[in-house]
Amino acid sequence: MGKERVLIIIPAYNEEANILNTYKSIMDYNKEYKTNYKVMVINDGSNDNTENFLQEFNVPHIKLVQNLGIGGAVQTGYKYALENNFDIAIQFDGDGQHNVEYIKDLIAPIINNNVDLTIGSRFLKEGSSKFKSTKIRRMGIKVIAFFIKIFTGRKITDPTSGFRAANKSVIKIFAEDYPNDSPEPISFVKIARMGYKTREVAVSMNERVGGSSSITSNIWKPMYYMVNVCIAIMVTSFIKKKRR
């Protein structure tokens, strides 16, 4: 790897059970492997002890005065990356699901100037990840991937993955405009329609160790999410934008 400046964006909403361990895993990795990944936690209006923990342990973070949702929190991180001239920005969940050791695999194609956006996939390689989410959500992921293939011509196995890396061009786009709803699949469609190069990278993910997912909290939410995403994919695909 070269001297690229890499920022890890961690959106966090009520992640008191996970955020310190997540941050520590990155710092420990930096120390062991002599990497210099920077971290910016976006505290998305948490009403638990997340902010207290971030302050007490001097974790670099931005405190949002109200909850903006995952889209707004991640966009805040991209704005920070743009304003501070980072070469690569990585989305990284604060709930313990993502493994820092796969970051090198995510950023390698970008550093080699092969692609503009990489997506960490649990499904790209058989057996690459023990945790693959619930059956109903996996079904929804397959339907979303099917719609993306139809409207963009690109095959993607894990369109809802929040483990991604973006180069400077994509950082600028996401800093200016990032979806509030269904941000991962919709932003992928947007980038694909603009002609940017994308690639999936096989990763392993963990089951979250605390808190709960808003999507999988009951049986109807994943179905509602899937339908909304598919509609949004169709709408987004008809909005033609030129590559910058």
Second form
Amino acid sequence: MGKERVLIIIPAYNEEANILNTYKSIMDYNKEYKTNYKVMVINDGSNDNTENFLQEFNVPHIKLVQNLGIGGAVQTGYKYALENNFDIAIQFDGDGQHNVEYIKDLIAPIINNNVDLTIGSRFLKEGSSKFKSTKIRRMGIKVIAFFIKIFTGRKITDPTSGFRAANKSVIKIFAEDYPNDSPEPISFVKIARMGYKTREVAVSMNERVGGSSSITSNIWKPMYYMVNVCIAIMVTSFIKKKRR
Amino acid sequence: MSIRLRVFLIVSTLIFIIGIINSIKKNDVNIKYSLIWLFSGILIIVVTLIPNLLEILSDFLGFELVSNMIFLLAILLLLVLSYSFTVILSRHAKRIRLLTQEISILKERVDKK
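Show the form predicted together with the partner chain, please, because up to now only the form predicted alone has appeared in this conversation.
Let's see the whole complex now, leading with the same chain.
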């Protein structure tokens, strides 16, 4: 480990409360462990002070000229990673849910075991994570995991996790095509169907510090999310299997 | 069909067609997307001028009433049209997303220098 160029993609939509802390935690980690994780915050057309903070503290960032939604924002990061020839791209939330110390666990299988995509899971080891989300959400996650198991044959415990690491081949695929709504489970299915190696890594997540999650604002949104994900998983698995 | 009804149909369809041609001239609408509307306008005029045409077709397809056929065909046409709008809309959303991303990445690169 060490010579790989690692980019941390942080999508941020109205994250003025957390984004600087998140950035600082990565910089502190870099200093302490002599790592050289590069950061690229994607400011997804925030209308709070996110942009001012990013500029003031010289945080590397791309300001989307209009709001695209989570999928479009994250994909911008993958495009940037592809253009700048990064070896590994990490998806990392700007709201303080993810811990920088698990990044090394996420990238280890990619470097050592030829894995193409790793997913940070809260549920892989019993009691490994302090924060496991609400009961209803866990149920939704189980349903999605079940669908993925049926359509890809792969076991995944935390399919909606936005804490992931991708190698060069996956970066290229995501840069070209990335779903807009509920992108994590859908893009996982695509990668799995294409025959790439995936692996889950046990991580611990924190409860959100500020802001609000993108999928809990009202009753209909999670319903729409579930239906959208399940249909998309089925449709995505109709695409032809390809092997490298 | 009474003469009065025919005159009314032809005049209103002509106005419709003139309106479309006007917006093509003003560049308000793509010729590509306006063709379907122009064709339906012309079709209405043809059908109004030769009313037997509809009856023959309706008999041939087995409709009890000519109006039933007209309603069914019109609804089908509208369904196909609105689906094609969904396709066009999705295509444009994709393009706007791509443009937003490319411009934003470019801006970041320019600002850095």
